[in-house]
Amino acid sequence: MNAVEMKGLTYTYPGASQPILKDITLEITKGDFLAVVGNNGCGKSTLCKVLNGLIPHFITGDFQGEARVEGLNTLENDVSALAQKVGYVYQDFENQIVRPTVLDDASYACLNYAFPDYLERGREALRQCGLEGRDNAYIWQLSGGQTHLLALAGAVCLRPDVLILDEPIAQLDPMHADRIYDVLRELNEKQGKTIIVIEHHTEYIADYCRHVLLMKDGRVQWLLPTREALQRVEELEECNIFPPQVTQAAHRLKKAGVLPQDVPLPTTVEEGKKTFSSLTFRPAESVKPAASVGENAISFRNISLSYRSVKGEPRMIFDGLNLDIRKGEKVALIGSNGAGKSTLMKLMVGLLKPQSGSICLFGEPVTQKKAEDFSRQISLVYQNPEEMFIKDSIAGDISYAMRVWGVKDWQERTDALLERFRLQDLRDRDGRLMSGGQMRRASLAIGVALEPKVLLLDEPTANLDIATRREIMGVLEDMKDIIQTAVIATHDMQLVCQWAERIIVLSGGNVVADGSRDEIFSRADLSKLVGIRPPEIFTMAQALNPQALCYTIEEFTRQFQEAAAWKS
């Protein structure tokens, strides 16, 4: 039996000149675990919003063809009826949390349907989603991963047959990402739910999904078993979808003649152990990074900070923190959700004040001054770029701080920043109406407008597809001449390994590790303690040779070659 059936589905948004979905005919088998992939704007989210009736019942437009979910025609049934068949967890899942306590929120949908057993359904959903025992906790006491699980529980409580999740792990550390997918696997295998995920992280697709659906230009290109789908490296890359790193590495080695042409490409580290077993490791010459001995840009001394709590004791974030960030460093702050990364950045710019201790910026105390007093020396680019937009155009947002500070050539500098960040054609566009990658570039332009000595970036690649993430990494590399000192808080380990010179690991408000990428990722205890995980290609290299420290596909393919290649 099919969970989803579409025939000749074409849909055009109101006011759009071209349809976003074009003559889609599709069948999704009941009980499948399906990943929907494709580049930005190909129609992935639109396709899924047809399934729960948001299109066309709330978002109108020109709708042609037919869509059925669990036998229900989506045109003939309203959103209320479809919600009991299709649960949806959106990319901005925080907006789905509407009640103050965990059980109250998990059972809220069932209360709206006047189910007499709404509390029992809520408790069952919390148990299924790994939140058992948190019934009376306030939602603001939850970590980011737990909040995402609560949004999932709110959908599960209606006991739908189909669950859709849009970018389920975009803002999560690896530990919480694993937890989300483990819950989905349990719901799929034990409860028989049909799971549909819109996902860019192909390593999770390889580990959890049974099938992959590729969309391109509003059409379904194919729907294939996961292993077969991830073998199509070049076709996926043309759509800005990048297979797992082990798959990409094997593909490159096959093209170079290092691996036999008839060897299937591995999609997991376990498969890679067999595929790469014949290769010989040739270590690269180690280059020890020079120790930073410059003046301190930011200094923390005995910092203590706690948040007031509505229930229970205040939540301690930092207790006696000591840390120095030196001028000229490129620093990555990493750690699990709730470790204190964003809080540390807000302390640096004066948005938060510690209960005790001192913070100095280039030797000058900041704790007794207003945040705006230091805005020309240090700038924070927020995790959600739309929070950076206060005017009705990007040009206005970029120029705003310069005009406030009386920068004489603000118009010329605004034009230069628009050009540098490839925003000239968008200068009059409201930043909140742009794509994710465009918003990121615009927020970076705003952040560097006053040419601060220190730039802080909170999750600069969150919610972006891999192609856009690579673009943002390129932008950061291009800004060397502007930024003296940069600090990035991120879960993106590829960004950390390719960009950072120093890595600071936070856990429970403490610095538990501080060093180079080799010093950090060679410690297995940190992964267990903090939940961080190196890039997959690093894990692959370590599985083949414990001496191998490869952080990129390029490093792996250089250091692992066939034995005969080095005999000469």
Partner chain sequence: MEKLMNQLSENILDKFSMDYLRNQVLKNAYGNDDTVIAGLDPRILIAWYLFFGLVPWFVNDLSFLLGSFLLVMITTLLARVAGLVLFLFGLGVFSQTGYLFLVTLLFGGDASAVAPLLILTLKVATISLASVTVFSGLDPDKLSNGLMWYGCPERLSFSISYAYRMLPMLMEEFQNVLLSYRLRGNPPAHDTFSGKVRYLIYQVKIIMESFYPLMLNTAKRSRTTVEALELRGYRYAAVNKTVKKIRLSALKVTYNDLLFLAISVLWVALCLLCSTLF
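Now that you have shown the form predicted alone, what about the form predicted together with its partner chain?
For this one, just the chain is written down, with no partner chains and no other molecules.
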């Protein structure tokens, strides 16, 4: 029996003129680990909500065709019957946790469905999700990754046969992301659960998933085994899905005739070793970046800061931190979740005051002034753009700061910014009702409206699909002329490698490394210590030749060529 069967399924949201799912016929075998990929708005999430019965029992609308999960017809069975077959973890998973403590939340569904052994089931689910020992912890004590595991445990406790996760690792650092996927793999292999993930991190798909389902405009394009699916580079790129860097590099080399036409494209580093073994490496002439000796833009001296804790001693974040950021630098701030990146940024703009030490912005102490006084010199763009929208239209939000600061030509400048960030058509829309990429562009436009000398970006590429991420990186490139000094806090190593000139690694409130990308990524101890991971293409190049330092696909394809090609 198949885990999921759909026949001729067409669904239209209430009030919508176009169906979002069009004539979907689909079979998912039991025990599969399936990745659903596709463009934004192609109906991935809608498809998953059909499986757990939210559509059409909770969200009404026009529903035609048939969907069966574990043999149950979703139309004939209600949500509660289906919930025991299908577990669902939302993208904004923190909102699906409704109880204050861990065990309580993990067993909540079982209690609601009146299982007398609900606590035992909850504990078992916690064990399966790697959260044992935290039974009585409060939700706010958990890290982001643990919260996600708890949301998963809350779904697992009903012992469903199918688990669906919507973008499970969007906000996590690589270490936590691995953890989620390891848990999923175990559930899949040991418990025999069918796992369906909506995912655009193709590296993870290559490592963990068995099959890939591509959706386009509400239709199923194909469902193929992972290796085969990721070979279809052009088709995927057309849908804004980017295959693993290794695959992309091989694809380019194949096109350039460097690799033979009949080899299958590799999808993981392991496979890549074989495929690229015929190539030889020629180091590029390394361009030493000129050591910047400019004056300090921001300087931290002996900063100590601790947060009040609910119980016991205050939690120390920084203890005697010293750091200088010079004018004109492009700095990436990296480190695992909770290393103090966001706190550091809040200190820079004066939103937080350190308990001791001093922070200077262009030589002026920040500590004595209010955040408002700095808004023309430094600007912070939040991780969550929704919290930056305080007006009811994008144009209003962008112009807000200019208006209250009495910038004379604010109207022209607003128009210019809207155009620069390609938001003209959306100028009267509320930011929250836009797509992820549009929101992010708008938040950047708001951040640069006052033309600050220093721009701080907190996770500018989190939660974005790869295509939108590329776009944001393009925008950053574009803004070089306005922004002299920029600091980005991020987990996104591709962004770090392409953009940053200086990388600062934070761990436990200390700067554990500080330097260029070559200096940071060639240190093996760092990746163990702070859980950072270089881009896949870098690992690939290293595996082929320990001397190779390639950060982008372009560098890789340039530096690895057929032996013969170098001679000519």
